[in-house]
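The form predicted on its own is given below as one chain in structure tokens.
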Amino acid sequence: MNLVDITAIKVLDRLKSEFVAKVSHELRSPLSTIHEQLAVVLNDMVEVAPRDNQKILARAKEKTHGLISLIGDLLDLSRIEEGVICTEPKPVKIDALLEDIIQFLQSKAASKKQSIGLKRLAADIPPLQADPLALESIFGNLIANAINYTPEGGTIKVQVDIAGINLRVKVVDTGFGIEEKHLDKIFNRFYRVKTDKTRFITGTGLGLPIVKELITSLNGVVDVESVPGKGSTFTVLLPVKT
């Protein structure tokens, strides 16, 4: 049998993650204000600068609000590693944190013209024991995504029950769907399905394996099941302590 030193390995697995968060700390502060900034230019340029100009500055101003948010999700991340996340379980009820999802997120369907909404599959829904902001987290990233993956015109569907000792949640779409070839590695991170309906549609590739992460910490688990051109449904399972 061969031992392994990997004391080593781990030292350089922690220096990594303290390098990635310390870095992506310090710079989201500066390009949060450079993104205010573009904004106040883009405002006051409304009926004055020449439109060329306008979709230059609005270009640039999309391009921070990408790195900001893939700041984020490393800060997230880090945190993951570092086990600072699902430390404080507290009761959640799991609907009510849904229903404040989705009407933050409203705004954003009603301007692609889409319809979503919660549905209560059980009449008594009993409260999770859980991190909030990681439940947050993870809801958040995927009714996020059903928004941004699904065309103007669609449905977006989340649905919450039990199923024996699991609470289980379901957000469906009827998205641009996923090929199968792709199922198996959408949890990776920085993969991205890129085709033709979706490569204009910006984002970091660390949404999901973040929303993995976090349902693993709380020992629960996440399934996907898509059709293309019908859409997706992703069902999480998270057990329910009384």
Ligand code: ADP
Contents of the next structure:
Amino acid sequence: MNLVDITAIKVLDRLKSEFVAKVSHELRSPLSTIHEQLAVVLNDMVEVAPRDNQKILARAKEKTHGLISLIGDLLDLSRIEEGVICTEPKPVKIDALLEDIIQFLQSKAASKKQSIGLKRLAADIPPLQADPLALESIFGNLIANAINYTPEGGTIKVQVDIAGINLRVKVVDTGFGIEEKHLDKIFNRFYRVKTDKTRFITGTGLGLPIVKELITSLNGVVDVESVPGKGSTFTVLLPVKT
Ligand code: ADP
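To test you: the structure above is the form predicted on its own. What is the structure of the form predicted together with the ligand?
Below: every chain and molecule of the assembly, starting with the one above.
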């Protein structure tokens, strides 16, 4: 047997995580200030400044928005790693939580002329013992991705039922799909698939790693099936504790 002492590696890994968390935290508030100030200047500039200048500032505002999302995701990941998320489990009615998320993202889907809805495939859906914020983050990310990576006029279906001891939630879209060779990598940090269809969609590449970490901490599993050009299905299994 080959035993390797990984204590040093673990210490390094923890230091690295602490460093990322600290830097992210320090960057967030000045960036938010810049973002707000750009919004004010842009608002005041309408009609007085040349179009080109307005375009440049609008682009800068978009970029700061992207950085703020990235920092938010990095902080979420380090909080999950530290184990400070998922600390307050309570009974959650998953179908009501999914309805709320769909309601919240409805206007985003409507702007792409997509139809989105929830299907309850079991008569009685038992409550789940979990931190509601963790569940919101998991399904918020998966449903937002389904909307993002589905073209205009597509359909997003969220289904909930029971599979043995688990609650099963499927997020099914008729979107761009993902080639087989990428499927095992999309849960890695910063991994983004760039195709002609998806290269203009902005993102951080941290959504699915957050989803995976949270689901693992709830003793669940997540799986994906996808056919390029047809769509993707993300399936989440979460154990119902009695
Ligand atoms: P982001 O969406 O910020 O890029 P994610 O970690 O959420 O990061 O997703 C990683 C990659 O997986 C995305 O860039 C995209 O290429 C692919 N992906 C995720 N969800 C879908 C989906 N529903 N349909 C097609 N591709 C997807």
